[in-house]
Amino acid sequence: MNKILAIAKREFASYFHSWIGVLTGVMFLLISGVFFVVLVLNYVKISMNPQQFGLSNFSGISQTQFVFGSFFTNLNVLLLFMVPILTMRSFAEERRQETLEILFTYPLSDFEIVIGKQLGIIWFFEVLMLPLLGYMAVFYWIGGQFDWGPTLLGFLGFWFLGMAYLAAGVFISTLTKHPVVSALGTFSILVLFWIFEWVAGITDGIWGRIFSELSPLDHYKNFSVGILSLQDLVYFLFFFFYFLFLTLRSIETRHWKTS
């Protein structure tokens, strides 16, 4: 356990002494902002003239939905931009540098290697998170009233979204040792993931189905709008135990290389 949180510990330091790790999280932290005040703006906008929006009163809207929701739902449009940066440097960059070889020569199984990595990138993942918590005593100080469950469910959602993609993008910069190259798999596979939802909205039948159980986006909107489903944890935590196999299998291709 020790070795894997050195590793971990290495690989989250790392995002701080790179211009990667500090552009991501300030463009994360400013857009994001962008999104919340815009919704707020529009709740008050809507809220002091209704009938202007064709509505007759005001009172059957729920804060948490419209501002919370919403803002979650929004926000996972940027995770397909940023996931595949903070990923493409995990195992491509040290590759290039023909560090990963030193790595491999100390005395740590692929195992401890590949879950301290992600551990690092996970941490980082949610240090950046950490201030979106503001934006709730930020509403509820301007008076705004919202649930706390619903409102929690929506961070815990973006977390297992972002848990997955983060483990997606870790295989993806395990196949090559060029990190634009890991960055642009990475987004290609986010991408075709997220058109998933789409194309289950315009399918009917079983493949209507399908696409909508293999679709990130499906299983996220529960957590966004308040609703805990076992079907969801189970599908989010078997994409990113998926992907963290697929990881371990890359690194140990190695070996048939050299035997």
Given for the second form:
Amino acid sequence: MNKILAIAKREFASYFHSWIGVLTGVMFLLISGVFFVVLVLNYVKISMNPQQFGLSNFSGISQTQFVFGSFFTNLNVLLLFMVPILTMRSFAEERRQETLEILFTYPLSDFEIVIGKQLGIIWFFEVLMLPLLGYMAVFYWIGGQFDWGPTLLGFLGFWFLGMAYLAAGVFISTLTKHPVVSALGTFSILVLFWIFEWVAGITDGIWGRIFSELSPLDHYKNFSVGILSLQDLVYFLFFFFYFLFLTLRSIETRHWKTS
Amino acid sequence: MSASHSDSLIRFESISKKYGNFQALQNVSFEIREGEIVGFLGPNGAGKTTALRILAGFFPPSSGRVFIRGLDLFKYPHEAKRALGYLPESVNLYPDMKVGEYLRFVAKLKGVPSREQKLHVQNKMELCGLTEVERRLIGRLSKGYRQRVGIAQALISEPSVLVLDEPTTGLDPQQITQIRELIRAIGHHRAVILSTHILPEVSMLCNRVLMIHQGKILASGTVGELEAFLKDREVIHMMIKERAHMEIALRLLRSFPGIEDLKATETSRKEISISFETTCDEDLRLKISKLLVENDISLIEIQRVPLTLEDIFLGLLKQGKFAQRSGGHV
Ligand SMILES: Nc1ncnc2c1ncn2[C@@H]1O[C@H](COP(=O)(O)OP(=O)(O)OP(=O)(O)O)[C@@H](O)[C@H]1O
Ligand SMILES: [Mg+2]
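Having displayed the form predicted alone, please output the structure of the form predicted in complex with the partner chain.
Starting with the chain above, the whole complex follows.
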């Protein structure tokens, strides 16, 4: 356990040592902040004069739904760009710098290495999420009416979605020694998953169902409307551990040209 | 503890390694005992790095077994690797970490108890002369200092087996001397194997040599045996005036017993330079010059040069002869 934590800590710290990590963090803060402010202002504008926007009865729209529902939907798009950047360095960069060679000769199991790295990345992702809690506080403070269930579940869903995406990104990162290739690959995979939701939306019958079941976004949606179902939890856990397993397998083979 | 398992700290048992179709190691076996510093000698591409990577547990062999202190490295990697310190050929460390921070990280990974970590790392930094760069970023260190950090990380947790892949390559002469002294100092009570293609380094540092070529062990012996064997070999350089005589001269030379590695090149002054090795105890120069003169070949120069160790070794490796001869010597 100490070893896993040591690896996680190093991975976590490495984000603060690289301009890419810091830049990603700053961009995430900026963009999510802009989303939040725009959504709140929009809400205020509409609520002052609902008729103008063709809404006769505004009370039907919940504040939480309007602000945080759309907020997390926007952040999901942001994840598509952020996750490839956060994960591209995990293994690809180590392979490029050939720093794994020494690591593999220590009394460590591959599992400890992979879990440690994954954990460090998740920590950084969580640090990025902290300000989101701040937005909730701001919202509460400016007198927003909170529907705690959907907000917190939306938060949890976003966390699960992030974990799943990060696991996929780390796996892709083991396949190459070029961080940029890793980032592009991860982005492609995530976009593919993104398309599942769209396909599910325009397909009927069994295929629609299959794509919907496979789509991370469809599973995420339940969280954002305040439904916590076992199915969605199992889906995200399976997604996460499946990619973790693939990462382990990929590390085990070590068919890498190191010279 | 080691005695109860086996006398040798390192046992390499019929190791073969294939990269795809390419056979990088072929049935390599050796043992190394406590207190021995063994030089692993071979030209580029001989398979040194491959063997040492297997020994360090970086990847498994295609066949064969490795024992560290009597423990099968690939059956009990966790336990066996605890006794192992490894310096890779190119020392790549996390450039964004500070020296002290990195070594404490290594101490954690190697399972040094947390109470002892600080002192342990301090000791290793002193031993390797790193105390004054403790707070410097590894990425900003000179090559020599990075090498020392590499050695320091190998030494963490007091491994009884040290595997050093070309520890002095790429350093300036002063650094080389320092690193060699360091290796000599840490070599006691351990089994050390270091790869190199510098022969003098072997005589300076090691008490035993393993010679490897094209994935096979050519010879193994003490440094004394190696030096004794190398002593009576020499090279003769000669120059002849005319190009037209080259063929005849070469044919005549080939008729001498004990002449090897015959080479002829044209110099910039259109003269022909011929060189070859000889193992004869007697001086061949008189016989050769007489014979050439008898054949109307204008010999303008002939001299004896003691072989550099590199020459001999590479020549031997090319012909794969050390194995047979050393058999007679040992
Ligand atoms: N990952 C790899 N994949 C394929 N072939 C490899 C790989 N690593 C090494 N080889 C080949 O195996 C042979 C032995 O390589 P190795 O690096 O072990 O040699 P070496 O003795 O360490 O040489 P040097 O003195 O140059 O370091 C070489 O021909 C090399 O090209
Ligand atoms: Mg090598």
